[in-house]
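Listed next as structure tokens is one chain, alone, in the form predicted on its own.
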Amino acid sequence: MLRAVGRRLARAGAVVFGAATLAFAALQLLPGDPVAVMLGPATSASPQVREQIRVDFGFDEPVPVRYLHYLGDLVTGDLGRSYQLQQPVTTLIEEQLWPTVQLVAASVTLAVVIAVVSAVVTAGRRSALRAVVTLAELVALSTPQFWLGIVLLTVFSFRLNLFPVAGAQDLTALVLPAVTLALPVAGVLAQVLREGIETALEQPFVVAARARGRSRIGVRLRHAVRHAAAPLLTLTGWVTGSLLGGAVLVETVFGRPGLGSLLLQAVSSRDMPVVLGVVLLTATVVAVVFILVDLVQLALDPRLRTAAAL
């Protein structure tokens, strides 16, 4: 178990820096001269004062001195401050982490209680009501996010005035963004979870359950959804990098401060620290995730905790 748990957090620690290398390349490769996006087009500064800022905040040096640099703050647990707001970029992080965690966590909810609602009352089941919801499953999935927000935008706040149109001061302004998160999330985990309960359905001890009495009901929800759980929490860490991604333009669509709020902002004016700061946190959440999801696994099935020790 201890063995099967280090080789998990080496994993994650170069999922990490594999994402941290990743992003401070992205930002090396993008046109134009940083000092320049960093003062605007607007700015009439003296060349003296353009080598000024260069030097002050390491453009002058060598990319990969640079990046040494870079990963030596890491170490330490400095992301370095913004080019634009002057402040520490945990700061920054730490303000619009909030909202995002609000976010990020209602449309996970949302999507899991839809897509065991969705599987339970489905699976197994060749009927009009199968094809409606695996149709409207496939509808979500393939839908933009952007434009299913901008669609209940329009429905439910500008023509029903059920929901505020922007903000996060309350929990009405959370539903909104919640329900665009989680609804093609909620399709993918329906489709899964289906699959598993009809495989866990075919099984003996099902038979044995039925003959001792159980419920239809009771013997999806008590044996045929805790065997079909186990891709659902594989599918964990993904859902957590797409929300977080998604996150991005979903608090643009809707005006909500966040850390997509931030990122956007932080790549329009290649504010290069922010940036890094947010990619690697998000890294960091994933393989956190991941962790925890294997662990949870090795917990509930003793047969994968035989195999982690080989």
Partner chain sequence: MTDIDTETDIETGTGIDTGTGIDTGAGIDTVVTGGARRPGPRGLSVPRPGVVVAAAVLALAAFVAVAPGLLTDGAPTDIDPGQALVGPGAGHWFGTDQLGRDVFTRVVYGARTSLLLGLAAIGLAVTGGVVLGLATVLGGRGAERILTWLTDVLLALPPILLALLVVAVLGAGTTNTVIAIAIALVPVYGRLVRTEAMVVLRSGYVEAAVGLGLRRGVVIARHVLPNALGPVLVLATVGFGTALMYASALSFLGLGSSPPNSEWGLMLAEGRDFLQTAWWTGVFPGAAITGTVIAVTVVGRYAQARFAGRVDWRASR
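Moving from the form predicted on its own, what structure would you give for the form predicted together with the partner chain?
No partner chains or extra molecules come along with it, only the chain itself.
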């Protein structure tokens, strides 16, 4: 098991290292002078000031030296300084992290609950309800989050005045963004879960459990869902990524503070250190989630523990 963990850590490390290198390459590819980007188009900065900035940010060093410096800083948890906001990127991320974590956590909970309920209730039935739910899932997973958010805003905030229009002041402000972020993910999860449950319901152990007198819903919850959870688990990495990506759009629609807003602002002003900081953080989170999922699956399913997998 220790070897399995080690190998996966090494692979995740390679991915994060790759993302960091890619980020550094992106920084070098940025057309134009970073000092000019930093100072903005309308500037009267003297050549001395420019030179000072160049030295401060280390732009005067050759590329390989800067690459090593950059990697060294990353290892010690230093993501550099923002060009625009004149603050360390880590500070900026720390400030904006909490609202995004809240949003993602709320969405993931909501998505899983919706998916489990709709899949457990409709799996294996040929009813009108199933047809309606399936259609709703299809619509949910193809609806762009930015439009869904706008529709929800129009209906629930502007028409019915149920929720605040913008911000992240309290829990009521979390409801609409979380629903917006959760629905498309819930659509996908529900489909995969239903497929899994339906496969499980055909297995002999289900018949055996029914014969032992378990109720219909009891069989679904105790036996079928467990089997269906495995394919769902493999989607966790994808879900994490899609929630983190979707947060950019949802935060923009609802005017919420968070990593997404920070990233978007940085992209618009081409504040590369901030862009790269957020992107690297996301890649790291996704890579770590992938390892965890992999290990959990090994722990859950002994059939996967072959020599090749360990």
